[in-house]
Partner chain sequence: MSHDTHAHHDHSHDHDHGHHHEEGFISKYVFSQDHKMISKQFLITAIIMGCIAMFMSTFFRLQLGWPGQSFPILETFLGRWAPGGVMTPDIYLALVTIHGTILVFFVLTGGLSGTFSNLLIPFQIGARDMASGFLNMLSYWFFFVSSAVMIASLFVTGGPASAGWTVYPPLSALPQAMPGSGMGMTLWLVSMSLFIVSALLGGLNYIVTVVNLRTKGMAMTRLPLTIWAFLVTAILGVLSFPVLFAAALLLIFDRSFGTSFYLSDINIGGMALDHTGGSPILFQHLFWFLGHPEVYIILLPALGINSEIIATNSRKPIFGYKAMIGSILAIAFLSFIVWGHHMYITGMNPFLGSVFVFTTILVAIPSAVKVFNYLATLWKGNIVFTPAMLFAIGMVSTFITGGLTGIILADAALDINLHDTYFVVAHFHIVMGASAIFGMFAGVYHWFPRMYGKMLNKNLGYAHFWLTITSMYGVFFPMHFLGLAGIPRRYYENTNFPLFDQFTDINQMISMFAILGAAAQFIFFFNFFYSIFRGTKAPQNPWGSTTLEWTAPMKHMHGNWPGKIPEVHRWPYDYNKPGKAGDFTPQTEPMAPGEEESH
Amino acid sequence: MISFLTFLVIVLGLITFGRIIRIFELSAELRGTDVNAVNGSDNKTNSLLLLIMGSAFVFMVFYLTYAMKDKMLPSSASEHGVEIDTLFAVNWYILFAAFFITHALLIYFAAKYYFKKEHKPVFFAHSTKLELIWTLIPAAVLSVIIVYGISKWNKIVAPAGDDVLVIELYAKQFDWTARYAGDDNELGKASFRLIDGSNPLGIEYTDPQSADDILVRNEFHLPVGKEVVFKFHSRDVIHSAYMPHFRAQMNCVPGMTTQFHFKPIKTTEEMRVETANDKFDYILLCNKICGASHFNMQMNIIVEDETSFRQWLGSKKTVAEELKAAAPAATVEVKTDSLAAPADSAKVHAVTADATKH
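Structure for this chain only, please, in the form predicted in complex with its partner chain.
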């Protein structure tokens, strides 16, 4: 009933509106004027509106940029990110200048040169000199942007050094697992065919390099001041590992390993002080549409000093330890066993299986 009434009101409203317009048009016709011809007062009103609204818009752009600055990401928590921030600032200044100049001219011209009968516009169809100027100046400025941008990009994606910590970020619908490479700093092999309830990453237990790998969920830790090499993997669809505070992002693509490395330079504690927020946490989120719970696929990141980090990592079980815990009697052969009969090792997953769905 309500919806019918609403409908009725809308229809009646439209009809009334139509009638009113018609009355205007007819009365104008009687007076012998064309209602829809643009007249002097239209030109004045709209040029004035352009001046007011246009200036308000330009003002808002600058004001908002200023007013929002405390809501933006804090200054970068990674080494390369600091340079990204500088690059961004330089670009931002250039672009603001360009925005301001062009908008000022647009608004000024549009407001000033509204139609006046007695005014004769200039017939000015082209000027090679002017056109050269506004081709070459943008070209010069853009060259700076290009060269500066590419040099930073090359630096960021250059190969990592030797003394690094290797971590795999493994994505699936809809959660993350971090796998530390362990003492040998090498990740054990894995295959999507080996994935089952107890082996969510499909790790090949026969690969000796897998024995010291460590799997964690929900939260992972990084040592401050040490370069971290991330290897990204996905089990199902494309995800994207996004760590905004570190200015880091890389897609996780099934069938491929991708890589990104950075060096954290601020601990979580330091960041809590800097942001005056004692609940602050670094986060990892998914930034490539991946299904219904794409919006809730996250992990906390804790950055701490090397000692605390070692302590934390030491408290976690390695893959070998997990396997042993699952089948205490067995020795090394357990690995092969569990490969052949995955059901036996269902409990291995204890540490990692709890966080499957948020």
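Numbering follows the first chain given and starts at 1. Rigid core (definition): largest C-alpha set, two forms, superposition within 1.5 Å. The structure displayed is predicted, hence computed values, not measured ones. First, how it differs from the form predicted on its own.
For residue 82, the Cα coordinates differ by under 2 angstroms between the two forms after the core has been superposed. For residue 293, the Cα coordinates differ by under 2 angstroms between the two forms after the core has been superposed.
With the core held fixed, the Cα of residue 144 is displaced between the two forms by 2 Å or more.
May I ask for the structure of the form predicted on its own now, the form predicted in complex with its partner chain having been displayed?
No partners, no molecules, just the chain.
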């Protein structure tokens, strides 16, 4: 009700303002004044108003940037992210300098050189010097930014070293699944042809490297100070794995593997102290609009010391252990279901046999 009343007051205020303007116009017409005529006094008034409002606009841009700085992301939690923040800062310094210079000149010249009948504008068709200035300087600045940015990007997409933790992040509408490579640090093979209700990632259970893989949902953990290689897959549409606090983002594309790597440098507890927020958690988001529940496609990330991470990972079941635990139930279901087809029965017993081997 309050919002409706506010809307009604605004509408009535606008109507009233319009009527007042119309009254002034009618009074001017009765005096024989041309309301569309613009004289020198009007131009001077508009010039002064432009100077005041333009200066206020530039001031408010800088003020709001300063006032809202605490609402921005905290300092980076990854090694390469510190350099990414530096790149962003350099970009902002350049943009603010260009913004201030161009707007200050625009407002000053528009206010100073308002229309006067006695003014004669100077016209020239070409200036090589001016064109060189506004072409070469921006080109040089952009070249430095691009080269610097590409060098930092290459650091996280180039091949990682040997001492790394390998994790697959599997995206589908509308959730994430993390698969750890296990003790052999090699992810087992997977194929979309194997995806079904009991195997959502399409893992090839007959691949020996799959046996020690570990699947986790809802949240995944990372050891601080350890290089982590992320391999991204998508089941259905293009998703985008976005970890804002680590300054990292990569598209997840159906039918192909994308990857990057980074090293976390702050634990979750350290970031909670830094942000003065005891409920802070790192987060994995989908940064591509992928459907109706896109907004809810997220997963918490916990960064902790190596010992705590190993204890947490050790408490999770491997793929082989999960299969072995599920095998008896699957076998009983086949025996008691008189409607099961022979092919389905053979498939379940094959999975049970593979799980027993592992």
